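Shown next as structure tokens: one chain only, the form predicted alone.
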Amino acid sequence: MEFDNIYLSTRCGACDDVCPVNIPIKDIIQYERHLLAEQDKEPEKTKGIVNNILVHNNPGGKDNSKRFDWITDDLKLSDDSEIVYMAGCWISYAQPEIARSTIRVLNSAGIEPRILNDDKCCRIFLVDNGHFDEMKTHAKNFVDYIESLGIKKLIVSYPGCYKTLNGSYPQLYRELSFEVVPSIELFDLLIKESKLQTNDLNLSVALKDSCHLKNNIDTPRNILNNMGVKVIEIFDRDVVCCGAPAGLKPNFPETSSNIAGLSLRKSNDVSDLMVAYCPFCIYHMNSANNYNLQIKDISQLLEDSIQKNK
């Protein structure tokens, strides 16, 4: 396909980076996509995930009335809070793991958070791929919905919702009335608090950056050190991204995997165990990892680290 190049990218934003004369090459490519959208020229498996988030309201085509089933009976939730926890498409329907990770530990701080009952993906592949006029509408209608509830705090797992609702929905919509927390910031805030008791895990660990935090990359380590895990860095402190968003891992999965294979080998090169703080890095790795590489998200150690000793 002649338009190949357009879809060889994860809009990580590396490019914007070192680009010498501050080209905004991660907006040409979205703009080029939405160009191709509107021709109906999208990758056909480009425009399945986009009919599955508009018809299924999440990526995969899941049932959504099997979003919530990661909730058990220890976690402690509540129907009224102005906190509000939004576990996001990835941790909902394949790593539940990580979302009753994160309740347990904001449960330890004595946080009850609420769930959105009408959840909706954030629909960050449809932002990635041009699609603007269906985001507007979905931006209005989630803001909409999630300030009638009266909530002050949302809280994400996952970097690219961060991301989506505190960078696009703003541009796309208007200001939110809420605040978007990515989890991290709130543990490490919560730990600075003295309102989590960590334990000493004495573990040595590579860790995993996540691209769209990539202005942030102090508070994971923040949060490892002070539960006795020593990070080992694997590229020096620069962020290099997995490989999979935007559509490259469906569109081509063997150069997303060959780049998921950089972090993988440094990894496994250091230590038995990554972690990460981006459950799409993490399932986009578990894919690749073809080594005995353990791959955690860091609410897994967080929680590890509190129970310890209990």
Given for the second form:
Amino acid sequence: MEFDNIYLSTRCGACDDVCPVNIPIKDIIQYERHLLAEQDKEPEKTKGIVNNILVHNNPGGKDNSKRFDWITDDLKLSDDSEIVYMAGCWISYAQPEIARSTIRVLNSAGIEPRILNDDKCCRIFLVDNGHFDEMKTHAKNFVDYIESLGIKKLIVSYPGCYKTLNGSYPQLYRELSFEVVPSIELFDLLIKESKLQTNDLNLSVALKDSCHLKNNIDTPRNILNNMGVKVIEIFDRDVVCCGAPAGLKPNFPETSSNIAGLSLRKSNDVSDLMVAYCPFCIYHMNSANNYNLQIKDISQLLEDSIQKNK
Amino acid sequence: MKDYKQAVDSCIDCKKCWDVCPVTKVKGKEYTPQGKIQLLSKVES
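Right, the form predicted alone is done; let's see the coordinates for the form predicted together with its partner chain.
Following is the full complex, with the preceding chain placed first.
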């Protein structure tokens, strides 16, 4: 199609980072998508996902009543904490083990967060596809709701939620009165404050970094080093996108899988375990994994480390 | 309406964006970030 190239992008921002004349390439792609949506020229799958988010509050059109099915009896959650945990859509519906590990780690440090009873998709997909008007309304409603609960700190597992809440919402609505914290940043802080007691796992792993947290790649390395996990660099500390976001995976699955292959191949060359800290990366990597490569979220390793010797 | 025309026109054709784009890495030079932004005038018309 005529405008395929505009949708052949994950908006990872690698191009922005190297442009010597600072062209906002990612923003221009977003604006082009905005115009194409207005002209009713979006790819059909993009339209479908936008509709799912607007109608069902999640990109997959899943049953909202099942959003909290990941919660098991052993997890200690509060009804009125000022700290809230937002699992995000992918974890809630497809990767419950990541949410459970995260809560167990937080519980180990004495933190019992609450959940948002009226939790919603952060709607990063709408941001990536230039649906500004729908996002403005959502940002206002969701921020007002969270603030009405007296929340001071919102912990997120998905770096995309972090980027959207922390970066896009203030642009679309206003500054937030609560802090948005990626789970890995909180884990790192809790380790430094000796609130988490880790044990050495004696592993060597390939580490897949997250585009949305590319300015903070030392944090996952600190956490892994602290629990006796040696990090093997697969891109010499450069961050290379997994190939899934912004509609690339549904619209161009083969290209998306080939991009995942860049990280999978490098990881498989150096280890039998890839560790990541973006659930969407993990979901996508697993779908494209043609190797005997195990892929885990950092929260799962941290839980293993804390539980070891108990 | 945003005005990105000047930004697009400021491209110096250094091709650095080609080297880092994951899509370009797997699909080749027909699909570059530079090519994406150069479609702006066509999308706007």
